Amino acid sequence: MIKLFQFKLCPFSRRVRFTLEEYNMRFVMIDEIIWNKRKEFLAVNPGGSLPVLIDEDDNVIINNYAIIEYIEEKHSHTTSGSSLISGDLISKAEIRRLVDWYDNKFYHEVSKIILRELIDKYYMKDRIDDKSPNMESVRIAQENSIYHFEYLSYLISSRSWIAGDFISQADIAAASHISCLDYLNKIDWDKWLEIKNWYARIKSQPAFSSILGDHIAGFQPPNHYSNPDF
């Protein structure tokens, strides 16, 4: 069976989980606390990053992009169902452009900063001098998110889903980052009603249900987190 090394509040792990669930691919999750630098995990991935997938033939696939492309290629050969990177060349390019927007631009300007201050420092508190979250950095990241949420609102006001008429890897990438922020209660949903409606549709997807059941020791999600209807 497929094995997925992941961390519950890692947006890239969430994207892989969502994709595997969407394609009904059986897998087991191995929760990895990367800050512990576990020798057994470093033997699998010397870079120490997540996610890591080991397939049924014990092939090791490392890196969010590599894993997703692997799953998409495998899915296209094993089922007649629609792909999460579908359409003509232009449509596929648009999906990949928006995936890059969230996994790079949004990540570096918003989610990475918030996760670093609130999550990384929590798990590294015995190894670093600066143990307290820098709430000014968190505030700046939340200010950065305004531009991104305005752009997301624009996209979903003119399309059925982020990249077009069908749910795609663009939606999954965006939802994976946004869900981490939502778990930490860092989104004022009253200001972003169009995004809230889109995210409610994401939360209603069966493939997303396990993510809504996640709980991290030391961090309690807001009451609305696991409710598909908020």
Contents of the next structure:
There are 2 protein chains.
Amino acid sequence: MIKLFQFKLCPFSRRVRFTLEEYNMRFVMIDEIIWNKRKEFLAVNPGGSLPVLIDEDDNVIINNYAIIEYIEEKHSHTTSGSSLISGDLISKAEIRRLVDWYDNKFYHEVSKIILRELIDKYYMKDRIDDKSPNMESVRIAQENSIYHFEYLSYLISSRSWIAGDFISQADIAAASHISCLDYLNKIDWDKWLEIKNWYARIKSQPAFSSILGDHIAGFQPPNHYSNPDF
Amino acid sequence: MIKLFQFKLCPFSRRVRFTLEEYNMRFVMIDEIIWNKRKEFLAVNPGGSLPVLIDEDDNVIINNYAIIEYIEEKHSHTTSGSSLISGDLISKAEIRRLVDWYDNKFYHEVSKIILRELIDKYYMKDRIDDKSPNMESVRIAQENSIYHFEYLSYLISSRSWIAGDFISQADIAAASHISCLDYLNKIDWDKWLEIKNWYARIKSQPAFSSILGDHIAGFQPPNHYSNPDF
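Compare with the form predicted alone: the form predicted together with another copy of the chain:
The next block holds the full complex; its first chain is the one shown before.
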């Protein structure tokens, strides 16, 4: 069976989890606390990053871009079902443009900063001097999120889903980052009603339900986190 | 004809240029100085990032990931020729893992820092107060490059090319970043002989020749930059 090394509040791991669930690929998850630098994990991925997938033939596939394209192509060979990167060349390019937007731009400007201050520092607390979150950095990241949320509101007010008429990897990439922030209660949903409606539709996807059931010791999500209707 | 908005010392633009040349797709280049925030360019890509490709039907395709996958799939439909993402699913995953390594990890730890200090600040000099490069940042980036070069030496001492037996997008991604640093004379080639041999093979690729012919006003490359044999 497929093995997935992942961390529950890693947006990149979340996208792989959703995709495997969506395509009904059976897999087991290994919760990897990368800050512990576990020897057995570093033997699999010396770079120490997540996610890492080990397929049925024990091939190791490392990082989001490689894993997602691998799953997408594998799925396209084995079924005539729907794809999360579908349509003509131009539609696929638009999906990948927006995946890149969330996994690079949104990540570096928003989610990476908030996760670093609240999560990375918590797990590294025995090994670093300055272990308290820098709330000024968190504030700046939340300020950076405003234009991202304006852009997202714009996209989903003109389209059914982020990249077009169908749910795609672009939606899952955005939702993977946003759901991590929501777990940490860093989204003011009353301000972003279009996004709230879109995210409610994501939350009601069966493949998203395991993510809504996540619980990380030391971090209590807000009550609405797991509620598909908020 | 295809139009490519690019900047000569943008590693991401370089990889698209190489790929278009390699697949004999005719294109014209528009040198875009993104720091000038040219209105006509922002009308094409409001995000202001490079590269941007406009295809024969005036479709706009934005950023590396979307553009490269678009070109690769388009090329696969029109010819039985070789591909830069070839082989079975696992070989392709290894190519994409290493593309991600260079375009994310190497970029953020090395090339982005050096390009920001030497190039971005030069072009923004009329608009920022602190316009002189922070040479301590450049030194740290060069220090970061050591383990990357050790890893690259390891890869190409055990394989013909970075990701396996054939030249691939992984080689072009690595060479795109390294050639920008080489243009700025920031690589001590005497220390990295395996990499020098691999890079000489890259330099002798016909599709790389236009990159070796680049010249950016205000920045004189070292003599060896354009010489395929160093």
